[in-house]
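In structure tokens, the next block holds one chain alone, the form predicted on its own.
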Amino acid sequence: MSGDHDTVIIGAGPIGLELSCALVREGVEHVVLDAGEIGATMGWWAPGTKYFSSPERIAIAGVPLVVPAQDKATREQYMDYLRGVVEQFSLPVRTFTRVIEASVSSDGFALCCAPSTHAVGGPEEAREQAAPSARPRPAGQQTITCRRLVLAIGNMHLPRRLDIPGENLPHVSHYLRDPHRYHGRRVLIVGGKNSAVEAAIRLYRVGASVTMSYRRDDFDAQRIKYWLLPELRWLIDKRRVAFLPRTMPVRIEPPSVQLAPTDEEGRPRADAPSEALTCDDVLLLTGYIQDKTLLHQLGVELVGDEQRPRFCAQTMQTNVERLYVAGTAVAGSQRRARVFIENAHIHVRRIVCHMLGREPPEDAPMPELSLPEN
């Protein structure tokens, strides 16, 4: 595995794959690498999860997304999707190879790689980063150099942790496994979001008793897909679904949660008492941080609250030469998606012409050294 390339891209999923289908075409060496497989975040989507955006708008590389009765793509069909792509483009894909430190070289840089179990964000990264004692050491390193490094790495790596006594007990998860699994039991959903306004729905329908928890006084139209939202007023005013608004969960005792009431900021209120809710399984669906390591360790300049990379708009460079970023690695730990897939697609124009001394596409705008905030 070890050996020189023109170009590596860290992160096979959607965009990542996109770059290495447009560098096939234009016959520039290089290879992908991830810690997982192909389109690894999707892996621990619960099964049959639906895409926000349609099929058109996630499709990459010119090839069509057909999806049966032309409907939204589920992450199955999307994964099915992105592998036909890679063995269409017969592209340079090496998956379960971890990128465990990263470096800039006088010429370009190293990357020191081992062979992974799982890529890096979900679940099994999750109950590493609870218990470090667990995660193996790496074994059978190698090292690949490059002249260019892509980082498309993803933003979705790592719960947005509550910090609460009891967050890391078995019974408690941030991640909606399959849903048969809770039938019959009783589950608190924390969070607001799509994920968590989706599991509320779903677990409902195999048959959990469910009962919501949110910080806030009601949900935020626009940060949910628009066709679940209906559904789960629905549920909720037939009582079918419970729902506790401007509460939080603040210490997790098996068998119940003490969940304290919240002020205007969403924060527990320190002058009212918690009360105690009895539940089997705890879903914390609070969100996902970035995990920045690499970023870190190549010296790439982090802005905002966000902490985005700081890179060329109009080319995708970073404050570090040759050194690129593309997809949602670009936005860092998104509190309001404004990344995503389907406006993502120009990052791969703009790094290619950038890369091959062609002027920038048409649509790229002036530069600017961070993430326009609209």
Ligand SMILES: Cc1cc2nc3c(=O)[nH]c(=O)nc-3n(C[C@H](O)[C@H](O)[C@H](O)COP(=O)(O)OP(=O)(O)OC[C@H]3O[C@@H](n4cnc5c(N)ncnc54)[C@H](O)[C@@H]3O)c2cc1C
Second form
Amino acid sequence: MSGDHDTVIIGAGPIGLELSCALVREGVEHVVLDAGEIGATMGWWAPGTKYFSSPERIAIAGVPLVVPAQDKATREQYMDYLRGVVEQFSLPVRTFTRVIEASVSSDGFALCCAPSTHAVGGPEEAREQAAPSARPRPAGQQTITCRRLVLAIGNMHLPRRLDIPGENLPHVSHYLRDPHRYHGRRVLIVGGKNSAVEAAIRLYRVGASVTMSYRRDDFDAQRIKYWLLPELRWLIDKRRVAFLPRTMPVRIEPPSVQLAPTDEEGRPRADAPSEALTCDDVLLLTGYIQDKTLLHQLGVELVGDEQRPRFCAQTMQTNVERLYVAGTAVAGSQRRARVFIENAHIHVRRIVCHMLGREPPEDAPMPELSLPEN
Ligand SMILES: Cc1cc2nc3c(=O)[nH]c(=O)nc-3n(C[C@H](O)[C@H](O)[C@H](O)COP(=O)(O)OP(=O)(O)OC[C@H]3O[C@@H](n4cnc5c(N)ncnc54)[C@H](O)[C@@H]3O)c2cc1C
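Let's compare: the form predicted on its own is above, so bring in the form predicted together with the named molecule.
Okay, now the whole complex, with that chain kicking things off.
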């Protein structure tokens, strides 16, 4: 791996790759680094998971995403598509290269990189975080320097943990694996948003016995895809999926999980007894958080409850000169998905215009999706 670059993009997700296409078109020398494969965030979704977004909204760099039967794309179709884009534009992507340390230097940035076995995010990352001794010592480190740096690092790096006894047991996971494996199993799904709802429907269909525990009274129809909720409600009404509202696991002890009643705020009530539910697998689908390591190392200010990086909305430049953020990385650890691929394409044009000294593009983000002012 060689030394100096004009620009480095960290993250070969859809937005990092879309920016790379734009830089190739503009003749800006750069490299894209990713700790895993391209599109690695999609790599840990369960096989066959479909995007919620329509294909044209997640297509990048003007390359059509064509899907059979005019349906939503599966993660497999989208990963194939991303690979095709990388080939078509001969994007300078270096996969399985993790930036383990980043610093600001007098003329840009210095990145300490090491070969890696998986992306930042997903079950392997979570396993290593839960047991840091499991993380292999980085060997073969190299320093890459650059004049400009873009963090397209995403924001779903680690599960939002419940921090309860038993959370690290082997039958407990924060990731839905291949639904097939759950056939004939008693599965407790914890959560009440899209991932949990979708998992409940899919696991019911593969013949699992599904119970859902949600800390609220009911699902929030505003936050669940309109085609998922009616089906789940029907399954619950027909008692094909068991629903335990206002409950939360407080301890996992095979073969059961202790579920406590929750208060108005969705927190476990200390004054009420918990009840045991017997199950074979536990899926804690309670969301994901962003790894802030690089942001901290580079001195990026973090704002708000979600600890979003501070950046200029017109240029995507952070409080650190020549350091940009793009894609879902801008949103911090969002509790409600407000930044996703379809409203992050504009980041690419803003960054390119700023890098090349052009006027910022006029397109405003869709108002209902925009973030509050930084
Ligand atoms: C089940 C599910 C369904 C979803 N459906 C949709 C949908 O329908 N529409 C939508 O827009 N979004 C959806 N999302 C969210 C989607 O994953 C993101 O929108 C998309 O991946 C964000 O793209 P990105 O380029 O911003 O970041 P990511 O795709 O997350 O890419 C970030 C990359 O940065 C790399 N990286 C991070 N830190 C480092 C480092 N230190 N060194 C090297 N590499 C690093 C990571 O390995 C990763 O590959 C869904 C998510 C899930 C879990």
